[in-house]
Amino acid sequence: MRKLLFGLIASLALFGPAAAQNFPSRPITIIVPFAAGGPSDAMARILAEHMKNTLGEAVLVENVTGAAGSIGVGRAAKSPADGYTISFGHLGTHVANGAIYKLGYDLVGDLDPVVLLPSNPMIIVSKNAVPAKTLKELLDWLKAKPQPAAAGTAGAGSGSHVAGLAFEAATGIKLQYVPYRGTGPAMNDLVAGQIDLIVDQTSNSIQQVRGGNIRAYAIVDSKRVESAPDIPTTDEAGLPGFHMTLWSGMWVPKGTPKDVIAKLNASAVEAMNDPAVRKQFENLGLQMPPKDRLTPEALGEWQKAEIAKWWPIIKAANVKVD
């Protein structure tokens, strides 16, 4: 009996490493908490296409929308901790939502970080019918409107919403937020003229700007983006110091084996180091993270620092969820 018990304990001790060594043995799913066609979806699909080659299994993207991404993140957080479900998200989903929603999970306690992904400087864009041609003219137009302008967001706490709150704080101008299930659908309505503006992710807006379907006023950063060098920064356009970059990342359910996390991290890093992938990201206006910030630990530390920075700002804005 004693030998049998010791044998069972030894088998259990070896099971974890053995499972990690065999990982993956079936398809992996990346849950994107926003609608297909948006910037998060585009980045996830580019990464998934490359990661399937290094991991040797299909990497699928599933769009689970609602509540500014909190539904999709919740689905991932409550999945088995085996590495087969990845939570894709960003500043909005993995930081801001914790200050706004009563989540059924803990953003830090129920998820383990995998890797920091390319960041997306925000951009101020409007429908073409807005008469302003420069950022200063836009601010004047917004101040003169009898009613607040309609600003599209991906929901309360989304990156576009947090950027809108920061815009209000920087300018003293109030906006009327119109929530969508992602900035992809919001962009469709901006092009159609149904809303006035979005403080959006550059990767979501840049193709529409290039196509002449919307108007860009400024990159919300201290430096111009290489893919659109003609668009000035907020510093240059008359709103100095108003900067916001939406970083993204990948997480897995808490308790996922470290070896599995390491494999997922290595696969994502290899994808980001591929020249073809980097070119795709650059065309979207995305900025690659520094090499020394590509570890799981670096993402974990950054997420906690961003929570400490943004939660007081969001709570001071008294954001209400309908």
Given for the second form:
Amino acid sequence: MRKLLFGLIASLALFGPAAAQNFPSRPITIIVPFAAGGPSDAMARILAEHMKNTLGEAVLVENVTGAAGSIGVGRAAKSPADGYTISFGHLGTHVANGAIYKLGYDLVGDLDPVVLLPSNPMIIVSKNAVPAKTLKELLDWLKAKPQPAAAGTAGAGSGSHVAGLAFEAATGIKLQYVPYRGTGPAMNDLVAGQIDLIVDQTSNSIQQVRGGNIRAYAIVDSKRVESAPDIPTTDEAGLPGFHMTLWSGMWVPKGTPKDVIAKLNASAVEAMNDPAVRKQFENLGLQMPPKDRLTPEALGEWQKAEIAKWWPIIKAANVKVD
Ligand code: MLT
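Return the form predicted in complex with D-malate of this protein as a structure block, the form predicted on its own having already been given.
Whole complex next, starting from this chain.
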């Protein structure tokens, strides 16, 4: 009986309220399920750089790539539910992939939400060699091509792929998808002229557009990006109503103690409230999440609503996993 009692006390100490008091007592890892240098990686690293100060332990970013992010999410979902492994992701990884892949985990049943992160309006960009200066000219060029244009993505089900499908639906123009381990590597090939275009996250393209290394045609939204005021919206450029924004978030394995989640949530929210971090994000064209949607529960409800919205659309598109 004494042994059982001791065992109970020990397990409470490990995972009970005392756990949060001592949390964190070692480095935390954010698993980014795409290659370094892409938009997910960039956002995670900016957040990690600030979160380590409020948490008092190193916050490391590990890139675990493959299958449009589903490998990395699986690694996180199967980690111990102790708060030391965070799953970074977005509409593609924590919604779309569930409708495309036979995942070895449940996006809702095996993960607990932590916090909604900034959103990326999408942007239509091409290599400089494309002989089009406006969105209308780009659409004419694409329609005239004998073969579908090569569009870079981060894999079937990734945000850039879902955005490509939405572009096809809005224009009736077929694309030939070229999958990468992230849109960081895809961007390298776009700059090099190896692929024709990406329907990309603005934060991933904006610096290359500013540097004249690729061409931007439109922000896929109803409003322009304040830090890139000269890029028209799809509404202005000839594709009215074609809007897509990619929200991101953080999750932890199901069963992580609530007060540990609360600590991670508070640290991420504090990072997003930091003026220097906000300036970095806004300069990348990112939109901060509404203040009334920053609780773990708000991300959980949002993810479930997005699954209800997107799964029928994606299943109807009959996306084939190569
Ligand atoms: C995507 O879904 O396209 C990814 O977010 C790209 C990336 O982050 O590398």
